[in-house]
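What follows is one chain in structure tokens, specifically the form predicted on its own.
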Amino acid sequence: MKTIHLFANWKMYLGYDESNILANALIGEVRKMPPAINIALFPSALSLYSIALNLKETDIAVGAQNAYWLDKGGYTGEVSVGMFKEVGCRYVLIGHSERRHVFHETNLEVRKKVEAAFAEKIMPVVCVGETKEERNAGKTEEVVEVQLRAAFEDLNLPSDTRFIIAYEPVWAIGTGDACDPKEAERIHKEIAKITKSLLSDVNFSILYGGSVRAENVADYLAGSHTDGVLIGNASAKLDTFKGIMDKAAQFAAK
């Protein structure tokens, strides 16, 4: 049986106390998940430290929502990969769409946050996707292999590098209409195939992104080239979180 990640994304959801409760919460549910699961929690960079003291010695592995790729220096209001490894994080959320669209963050920025969590050692979740006007427009494919080129290649890696590619059209992503699942399996394999071409030594896991519930997580996971999902407000309530680890669990267990 496969890993199958289940990526739980707060984005700015929870405060302080709300994230640290709610994590707290996950500890006893997580303990009922086979050992398949594996679920790894992206609370804000305020409640993160707490919460990932709490979730030592679990099997709830936390990361990072966004870093900056610079070690030190006078970058006001920015966080590194080495800073968040240093607290915990195993995992760090790269060129998410709202990165992207929202705060204009470009390919060559998601390019040199990619190199720096390769370098420090924590595990990129390098993120793609395109927008509904793209996907209209028939350029999702390009759109998509553009991202993943300008991340990955004529990266020089060991052999035994492990990363993870996040499929999040972005029109999907909060609005409820979810990607039917065999499109995304179709985009995954394509997204497995270009990234193969760019670095074929190396081991990665593909998850889809955008309104996952427990109605759906099921016909996700079936796809051969879906590890896992990433979740986003359905993450940040106890109730749909659960209710998309008990499918998943179910899943495991066929």
Second form
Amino acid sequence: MKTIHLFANWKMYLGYDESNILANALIGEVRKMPPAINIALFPSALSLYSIALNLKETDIAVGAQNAYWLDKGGYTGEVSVGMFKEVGCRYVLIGHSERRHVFHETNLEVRKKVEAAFAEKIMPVVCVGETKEERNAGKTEEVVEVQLRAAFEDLNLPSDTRFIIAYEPVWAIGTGDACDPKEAERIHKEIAKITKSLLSDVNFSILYGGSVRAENVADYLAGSHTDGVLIGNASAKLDTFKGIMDKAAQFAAK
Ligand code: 13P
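Switching forms now, from the form predicted on its own to the form predicted together with 1,3-dihydroxyacetonephosphate, please provide the structure.
Following is the full complex, with the preceding chain placed first.
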């Protein structure tokens, strides 16, 4: 059975108290999950430290939603990859659609963050995906390839390097308009092919993100190039996240 990643991107949905309460409530739920399921929480930077401390003895991992590539210095408002690592983050999201489209993060900045994550040995979760206009213009594969090339081309990585790519079509995020699971799987296959051509001897997993719910999660997990899901809205409430976890556990038990 493949490892199934259920990654919860809490974006800016929850305050400090809300985040800690939800993380606490998840401890008991995650204990009931089969070992094939790997759960990681991506709380706001503010809540992350106390959650990481609280989850230290559990199987729930913690990750950052974003990080700056330089280590230390006069960069008001930024937090470096190394600083997140120091407080217990195992993962860092890089190039999330909201970073790219709301905060105008470029492919070059994504690349610098990817390099910083590999240098710090914190696992990057590199997000790629096309807008509706790009999809309608038949440019999905091209856009994803440009994003992957920018992130990974010519990197010199040790052969045991592991990382994660999340395919999150922009139009499917927060809209309820989830990508058809077969289409997501088709793009994942393409992502795997491109990534293998850019980097040999590395180990990566591919996640789908965009309006994942309890009702559709198993359809994504069924894809042979799909190793899990990156969940936004539905991961920020106990009942909806639990619904997804239960469906993933049923899938894993098959
Ligand atoms: P939603 O699940 O709310 O569509 O968000 C997906 C996402 O952006 C996860 O990173």
